[in-house]
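First comes one chain, alone, set out as structure tokens in the form predicted alone.
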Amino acid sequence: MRAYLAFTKKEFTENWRTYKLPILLVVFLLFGMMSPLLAKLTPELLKSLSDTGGVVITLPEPTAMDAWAQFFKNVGQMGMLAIIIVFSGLMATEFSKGTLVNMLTKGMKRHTVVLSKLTAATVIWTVSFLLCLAVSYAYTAYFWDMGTLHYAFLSFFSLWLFGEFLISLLIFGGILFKSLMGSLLFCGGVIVAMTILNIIPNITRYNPSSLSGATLELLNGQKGLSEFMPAFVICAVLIIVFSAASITLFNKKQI
């Protein structure tokens, strides 16, 4: 537990020192802000624009679903593409640069690398979501009346779940290839073939990527609960499972 806690902190220490945790906070409070602002201000550049143009373009009012429709975008895209861009050196940097040679020599179990790793690329993540979120809903319920958000908890939280999934990907692939390029493009590739699945029918309500954009259907309720639960359980077990696969395979690759 000691070793655990102690190379978790030297995780938290790297990623301040080599601004991973400072870019994604900031990134994410850009996310956060920019999605209310969006949806509040594009209906009225588009009439001024129109206005000089000589062409009549007329937009409803926005509501604080636009806002939330543009923060799943902004989140479930380019929040996701911050993510994998900052975690892909998790343990490919670790292969590169030979670090954990002294380490495990001395007795440090294998799995707590791993453990550790995951946990502080896990809070880092968390604590950057729940701030887009924090910035996002106070701007949203400052411009609009909030009104009924349906399945609000497992919305969001849905969207987050695919960001771990991803970080999951990605330890996993580095340590499969033991290289930053390979962590990419195992993660890119997964990525790939779970949007080609999207174009077999009624695949989409077992498919993990629907979590990162689609469940505003359910926060609007246009779609119930039980259309999402499939891929919320599956990629949950998809989480466990390349978690647990990365620490067997870690502790038989040769560092």
The other form holds:
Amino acid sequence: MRAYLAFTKKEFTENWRTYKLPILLVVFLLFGMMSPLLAKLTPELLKSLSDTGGVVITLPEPTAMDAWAQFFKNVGQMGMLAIIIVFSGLMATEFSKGTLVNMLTKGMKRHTVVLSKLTAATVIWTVSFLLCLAVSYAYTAYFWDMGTLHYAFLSFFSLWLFGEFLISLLIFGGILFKSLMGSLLFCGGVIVAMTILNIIPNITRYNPSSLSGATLELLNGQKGLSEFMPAFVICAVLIIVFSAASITLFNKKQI
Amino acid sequence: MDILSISNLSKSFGQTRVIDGISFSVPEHAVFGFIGANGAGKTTTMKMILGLLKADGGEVAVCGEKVTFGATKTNRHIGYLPDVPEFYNYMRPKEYLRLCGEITGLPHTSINNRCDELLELVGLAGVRKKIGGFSRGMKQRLGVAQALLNEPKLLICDEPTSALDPVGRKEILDILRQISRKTTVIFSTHILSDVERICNQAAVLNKGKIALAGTLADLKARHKADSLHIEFVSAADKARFISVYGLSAEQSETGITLRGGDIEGIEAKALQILAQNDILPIRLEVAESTIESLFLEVVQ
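Form predicted together with the partner chain, following the form predicted alone:
Starting with the chain above, the whole complex follows.
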């Protein structure tokens, strides 16, 4: 337990001093501010264009839901990319630099390494996500009447869960290939595979990738809870499976 | 009691058999030199002792406990200094040692003192800069400090001096000698003078097998190959000497090397001949067998 706490603390120090944590916080703060602002300003921008050019563009007045659409788009795409870039070296750099040797020969259990990394990444991702959500919520509430948000908690939680899924993929890929490139390619490969799977009709219900792309439809009430539940459960199960597999695989790795 | 015993250990990487059924043991309080050429399998052996690599066969026991791959229980007896120790570059030396202390389970109250003590020992007390800015020698010294943190019964150093300048090398050897009073030390090297300087036991690893093992004195005695070297003023003097002495030993242009078990006898005879024939050599030297000559003998 003490080793776990010490190593987790080391993870936070590392993420802070190598600027990963500050970068993520700033990036997600920006996303949080950008989403409602973009929704608010896009029609204004277009209007000013049409004023000068004489072209008349009529756009419906933006609503809170447009702001959330921006939010899901930004966090679900760029945000996930930021997660992948920042956490791709989570396991891989420890292997490639050989820094784990000293830790493991001090008697630290191998699963402690995986659990500490998972904990630190989860906390950092959660804080970044909540910051982004809070800022976005505040701006949206300021500009518009919030209206009805269907399954608000579950919608946002799904997006968070998908981020967590990516983290578990990055850790697993990092242990499997012991390199940054391996970690990135593994995670990218799984995402591509999930996207391709979406071609098959009706598979979106079960595909975790819908948690990052389509949960807006849950929030605005276009789709019901049952449309997402399978993907949600599968995603949660996959996170547990990949984390457990990471530990098992790491125990067998030669260092 | 043997701190470390290895029996019949073997390991292959793909088709290459790197370690081929080696057995040896290291008694308590020894300074054990593990000698081998580059790529002989020294690091592989050490990593198997630490449970970082999986052995194909054989057993390793540390302080009587069997080492199992992947588990790190026996590592609590061991301090390990890798050949190129890698640290977290963004940390300061004391922070790093504190982390190591927490991980290895030192009591809270003693971590601070122990860190200061060790930084003092390796000459890094008062260094405040981050490890990223350390030189190779400083990293090696910090490596020694982290290896000694848990007061290990066995300290394993993988080529601790190989990449250092003469000053750095001397410092590391001095530290190793200093701690050998409390701890058993195994260190691998291909620098033979280091072995002669601080080791009292040694084993030579060659082509995956232990070619030689024992105490240093023993090894030298067993392979006694003392020699007498005489350097003459001219080749003519040398020829005169040989004509009387009557054998053609190893020769250079103006020098000869006489070998044999009874080196005193040879020396007495040579001096007698030199005196009787008025031959005055430039140099007359009795050379004891060195680890180097042993090593070359074994490896070739």
